[in-house]
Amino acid sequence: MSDFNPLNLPLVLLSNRGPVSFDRDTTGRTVGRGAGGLVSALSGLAEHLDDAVWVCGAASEEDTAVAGENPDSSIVVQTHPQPHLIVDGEPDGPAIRVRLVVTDPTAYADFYSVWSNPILWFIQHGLYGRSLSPVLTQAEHDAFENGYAAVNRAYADAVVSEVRARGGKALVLLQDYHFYLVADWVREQCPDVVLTHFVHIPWPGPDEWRILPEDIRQRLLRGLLGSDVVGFHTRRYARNFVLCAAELLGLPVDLERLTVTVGDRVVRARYYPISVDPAALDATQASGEVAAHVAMLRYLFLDHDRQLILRVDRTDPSKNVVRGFIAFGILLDQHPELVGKVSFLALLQPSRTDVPEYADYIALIGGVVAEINARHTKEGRQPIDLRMVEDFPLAVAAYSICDVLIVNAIADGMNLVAKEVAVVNRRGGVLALSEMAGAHEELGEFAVTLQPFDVQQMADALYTALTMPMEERHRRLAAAAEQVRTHDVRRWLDDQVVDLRRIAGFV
């Protein structure tokens, strides 16, 4: 890890999860860490650092304990080589100072499940067909203010409170769609701050940000605009962000070099491809759990030169799931030679159920998979095997041996699932991306483009997948893989680093 503090600032991380969990078994209480790219890439971060704090949710009942018996301040958990809290003395090995934040359940419900989810993830992915939704009554507007503004303010007072406790400067992070309203209060109260907000899904154009009252999408921006650097993962999703400040907030900007002016501050937009760990890719591949996996599937799908697509996805409506399972019963009608000879292995993650677009978004892929699956069926070997199921090491075995991954989603911020099969797979096997993943900026030279709206065209591509010849496939993938490697959630980090260095003069 570079020298991510070139400020020589204490540091102070907002996300909605946080590093570790609390639970209890029969032992007592238990401590979990946080699982994903970038919370091993942030952890990292802060382990590293003498005087830093991760200001995060209590998301679990032995969570919100912890937090009872630390009120208004925070805790310190010793990271390795088994997490456990610190409660008397020091740690001796690399730890994480973690401040949990409760919230009032109502206002989270409101903050969380009425706008986090869905309101703002289907406007910033293109959900809403408009014509008879979203329907905005007072309730969301209500629910904005109790919820998403006062859950905000209570995030926002814990990380002032951590920011005064070190002298009133701090290099701030703040992460992804949840805090829009956090880095303006922050830095009413705190002016002194060097605060980035780092946005992980897409940002669309000012007309999609229409959907929303006047007052509460211009509340959101000039949240935002209280960062001296807003992140994010493409060059587009920046520009789609400045163009908002012009022609929402009527604010002076420069699309060349992507900055906004408020008052007498300049905000920069940056993009920041994130990325994943191979090496810790590489350990899980090497796991006795993974080459169990990797056996059971060869028996399943590989015998006698069959072919394998894979997708691995949480069954969001932005995921266009349904659509991908179109494409497949396409290519089965139109090439009946590959039926029996080409299997659809989807392994899918049950996402928000508690929200009814979603529910009813599983049903349907059920209903579509059964479908296909009834049409065709040869000598009782059904074409895709639907599992619902959150088993990473199982993932991992299914990238290693597909021949075909395929990610054809309306919109996505990055999609880390096509950067860990060009690290992991070692079939030759094709990427079949879509073009609006953020992912396709650095690897659509190496994929098969599809286009997510048209299933006849994703038919067509996972065909040419299916057909490509190995040596194109193995070159293709190594490229991909060069990349990646090249390109790991590190370097996110230090990318960043070299801009604020650059931003306060450093360099």
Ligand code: GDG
Given for the second form:
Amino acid sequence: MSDFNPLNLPLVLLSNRGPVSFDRDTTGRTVGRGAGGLVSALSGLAEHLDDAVWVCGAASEEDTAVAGENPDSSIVVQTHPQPHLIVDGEPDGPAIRVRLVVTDPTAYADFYSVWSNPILWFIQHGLYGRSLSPVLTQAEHDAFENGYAAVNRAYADAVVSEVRARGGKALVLLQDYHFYLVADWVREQCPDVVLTHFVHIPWPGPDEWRILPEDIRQRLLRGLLGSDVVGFHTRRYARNFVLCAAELLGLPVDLERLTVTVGDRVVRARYYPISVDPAALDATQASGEVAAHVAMLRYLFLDHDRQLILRVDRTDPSKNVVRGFIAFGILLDQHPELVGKVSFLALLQPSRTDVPEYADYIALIGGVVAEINARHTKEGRQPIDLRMVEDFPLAVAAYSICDVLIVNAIADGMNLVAKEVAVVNRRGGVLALSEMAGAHEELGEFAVTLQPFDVQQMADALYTALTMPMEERHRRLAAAAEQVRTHDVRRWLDDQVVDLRRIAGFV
Ligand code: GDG
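Give me the form predicted together with ligand GDG now, not the form predicted on its own.
Below is the entire complex, every chain and molecule, led by the chain shown above.
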């Protein structure tokens, strides 16, 4: 990653989940690396800076124990070759200082399982039916104050203490919808910070935010406006944010330049499409574990010219899994010649099962799959293979050999799965991509577009994808892969740093 100190400033990162997590097994304490492109991109940045700290939540009992054993809950973790805690002495490889924030479990539950997921997530993905939900009672008001705001305050205090320890000047990078109140509080106490807040999920227009009580939506916006830059994946989300500042706070804005004036400060909304790490994906794909999975998947799904549709998602209502299966059922009803010829492999990772809407959604998925499998089983072969698994090598193996990847999200900030398939697929795989996924702005021209509420349209689009001439499939896939490889996660981060340099007057 960037092997220079981007602004000649110390770096303070904040995210809910951090770069490492601790656990315990029969051998004692274990240290695991956080998963995902975001963690590896930000780790890459933090590892190469002399003075960086990553503030994050203590996510497990063992994290809390580690926090309690160290002054200021602050530790140093060497990240390579295997992550391990540095207890005494200096690391002899890339390392990250991590500050673990421990919060009251009840406050955290209100913060995470009442406000972050589902309320903010549901509003930002347009998931509320509105006729009957949400019902916001005093309990939700209290959960905001005692949960979301209280936990945000605890994280903000940790960020402030890290900035002050660095003389009051730092580059502060905040991540995601868990921390909308942090920027403003940090700026109040540390006016010299350069602060950016990146929102990883969609930002809807003002009317969707009117679902929330007026004081709460105003506090969320004002909180974010403590930043110098509020980053999004697409121009549409950035524009919606600026519109919200105008309509919900009455602030002066410039919709062309995407700026909001707050007192004597100008806050910029910017868009930086996040991406994947192609080199890391190539390495995973080359592993023996993936090769073994590929052999098994070929045997199960691709003999005798059969074809495979794939989806890889968390079991999140925003991913629109149920309508995806309904569309597949319609496809088989209307094209019976495909029954027995086309399989649908769904690799779903159970997600946020403590939130009732998510638990209910898993039950709905099971029901629709059983119904379609009962209707279309041929010669003992069921068309849908549903697996509730966390198995990244299996996902990469399936990416590489699928004929079609379906991403039919109702709304999705970006969707990294689509970008991963573009890099990894070796079979002329076609992206069937929702127009509501941020990735559609970059990859839509190489994909078959899905309209996520229209199951007939999705069935027709799946048919188009499955019957597309091979030459055309390979042409589109190569173009999509080129787009992703030249716009990788390093570029996502570097573009932000270059922008911040300009904004902070360093160039
Ligand atoms: C949020 C936004 C935005 C898949 N199976 C396993 C596994 N994965 C990985 C995928 C991919 C990631 O999980 C999922 O990322 P997405 O972007 O598709 O979706 P969200 O989780 O909803 O992410 C999204 C993203 O943030 C980044 O800003 O793009 O719009 O909703 O990388 O490969 N990972 C593990 N085991 C698996 O079985 N560990």
